[in-house]
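Just the one chain here, laid out as structure tokens, in the form predicted on its own.
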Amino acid sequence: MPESIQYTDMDFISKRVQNLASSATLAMSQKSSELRAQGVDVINLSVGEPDFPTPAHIKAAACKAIDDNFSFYTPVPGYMSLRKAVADKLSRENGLSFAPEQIVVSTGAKQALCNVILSTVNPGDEVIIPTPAWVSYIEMVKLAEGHAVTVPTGIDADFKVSPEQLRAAITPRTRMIMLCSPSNPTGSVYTRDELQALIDVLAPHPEIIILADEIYEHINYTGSFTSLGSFPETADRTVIINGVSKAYAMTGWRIGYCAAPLAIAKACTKLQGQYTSGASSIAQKAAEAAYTGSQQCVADMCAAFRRRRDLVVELASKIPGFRVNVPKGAFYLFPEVSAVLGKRFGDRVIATSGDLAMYLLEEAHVATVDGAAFGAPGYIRFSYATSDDNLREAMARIDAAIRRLN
């Protein structure tokens, strides 16, 4: 008899999953959520979420397609009712032409990224990422095979990409550059001359796709917003992701989308075809809903989130060894803590930003997250996306916390 081979349980998992990090932000939520259910009063702001409820007309355009029997599967592409909404507004607000098949819905823009990157990066190419960039960005350029090229900013540099560092990064096996303005995790937001200077280095690359995260598109505290689809240079290459998550409280419903060329469109619809189908039929008919409707509950979202930042930054700056910028969208605080890093806490040493976030979470009872998830260690991310008095709370036990360094 052959002697039996002994199995671990992680023998019976893919390579392409064991290489893959899991998520630090939802560790991070959960690692938080199991202090509060043993009695502890965590404050969370790790986790990347409007705290308002859905707006109501939203709600009632959910309602009423439950009523009407919205109840059947929907087009792998989503509603062209909604796709068409989505072109629309691509059009109305940004300028860009996109036709209803360029546009594919899916199931958050998680998603949707996630299928562009499957659907248009080989095994060997790479992606530049300018970095601070959201945890996920990285892990997903590994599920395709490809090869993630980083770029670091930091707060001197406003935490944005500058020319000479894109033009040195893109090599002969360059497929694509990821970029999202306004950005998470550092609120930096590329104003339209930045992004026309970035524009000019890649406009002789017709080999490189832009892929533009744009959800926190509305949470944009300057004014105006520039999307990466509107210079004619290179427009038939850029990909465009948003949804209604952020600007319109919708997390939970999980609708986003591509704006993407034809050709680029249909295979994440064929993608898609394969692994999820449509999304679901009544958050479509809400994000709807969302992108037809009264725009005013974005703007009021968008004012208390700008009071929020000038709140958190104002107190954030008086905490001993951060530094923080004055971030000019979406809802995070990136300070940048070095000078907090080798002090102790009795035996405790600190000696990573990860170090850091653990010791505000079981000391001070804040959950944030370690920078180094964002590709930027020495740093770390809050989300003032809670009220006044959660963040003048949370502050407060930070300021605390880390007085009581040495």
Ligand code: GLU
The other form holds:
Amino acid sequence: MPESIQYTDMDFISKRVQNLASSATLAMSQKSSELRAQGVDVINLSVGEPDFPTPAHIKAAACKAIDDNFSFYTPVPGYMSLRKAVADKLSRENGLSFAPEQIVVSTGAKQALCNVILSTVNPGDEVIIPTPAWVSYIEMVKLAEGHAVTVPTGIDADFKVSPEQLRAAITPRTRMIMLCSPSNPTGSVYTRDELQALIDVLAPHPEIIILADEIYEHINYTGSFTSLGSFPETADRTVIINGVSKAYAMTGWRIGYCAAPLAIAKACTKLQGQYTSGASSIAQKAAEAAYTGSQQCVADMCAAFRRRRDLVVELASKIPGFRVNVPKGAFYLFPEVSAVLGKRFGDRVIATSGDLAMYLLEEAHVATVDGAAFGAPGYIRFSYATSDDNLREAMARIDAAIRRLN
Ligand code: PMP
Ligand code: GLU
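Requested next: the structure of the form predicted in complex with this ligand (the form predicted on its own having been shown above).
In what comes next, the whole complex appears, and the chain from above leads the way.
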């Protein structure tokens, strides 16, 4: 190398990663931890994770796994006992028929999603993503060099994509559609009829894979859940993503899975075998206990989230300039805030929802996430997976901060 050439740090970073956005949910949460470390009393409504500890019987199973020396490499797609427990769950709760061989256990649903996308999307393939959508979907498609085709929805449509919108988004290059119900970040839950209408559009397109993110399945206040895998017309090309993070308050244990057509499951196993191997042995044994043990903990946590949903909807609806719908699942509220945009706090102009999220962090000490990170500028996201006291205090602080704008 000629000595005169100067290299910057970024020269060492691949274009692939340079082009990738950082996770805004994790970044905002990190920022709020930093402020906390400086002694600022921040209420963190940015990251979405249950605030409950993992149920005792699940923790006990993990301790037993340690004592029983589950300390060796695990099979790449997961222990057969866990894959069987997942197949049983899919049959029992969702009426779906998957063989254990079609289940691939991963380090969180995040890896399961990324495995499926990297295993099926070729450069230039289009992936339809109705927005608002969880921050990582578009970035994972970018990693696969696919093209994310976003289809915007809004609060007036309860954030649901219509069959007409879906039909208009399909092209000869469409490879996949990603759907999340109950949704992060909106909390919307598609009814069976709404899903059927989307399936009717997809049925004549056997080349399109349906990637169904059902991680919030059990945080659902409607009393009914329809898995996208339950439509016979498209079942053979539907991939289900789920895991223990949300339903069993196990975000840190990092266990998720895909249930997929066998060829896709094998491809995910091949991929995972080259870059992470099987997921943690101890966490897999804990997840097995989650699926095979009593499900009372799931119902109890859902009831607590529902109560908080009612509280936060009531309080957020009173904040001037916030338009709020009633989320039917997950633990997020996604108010439309465009009436606040253009207002000022001294010299500071709140021009975008990103400015608003930053203003709320710095002036109200409440961490939220800019809707733009979910492909929906003009909105912000709160997670209400925190105590009633925190929620009351956070909403009071936001309300006061908004009223200080002029
Ligand atoms: N999908 C959605 C919609 C999520 O909100 C999350 C939470 N991060 C995930 C997938 C990934 O979950 P996990 O913790 O299992 O990786
Ligand atoms: N799903 C959570 C969220 O959206 C966790 C953070 C993340 O992985 O994005 O806040």
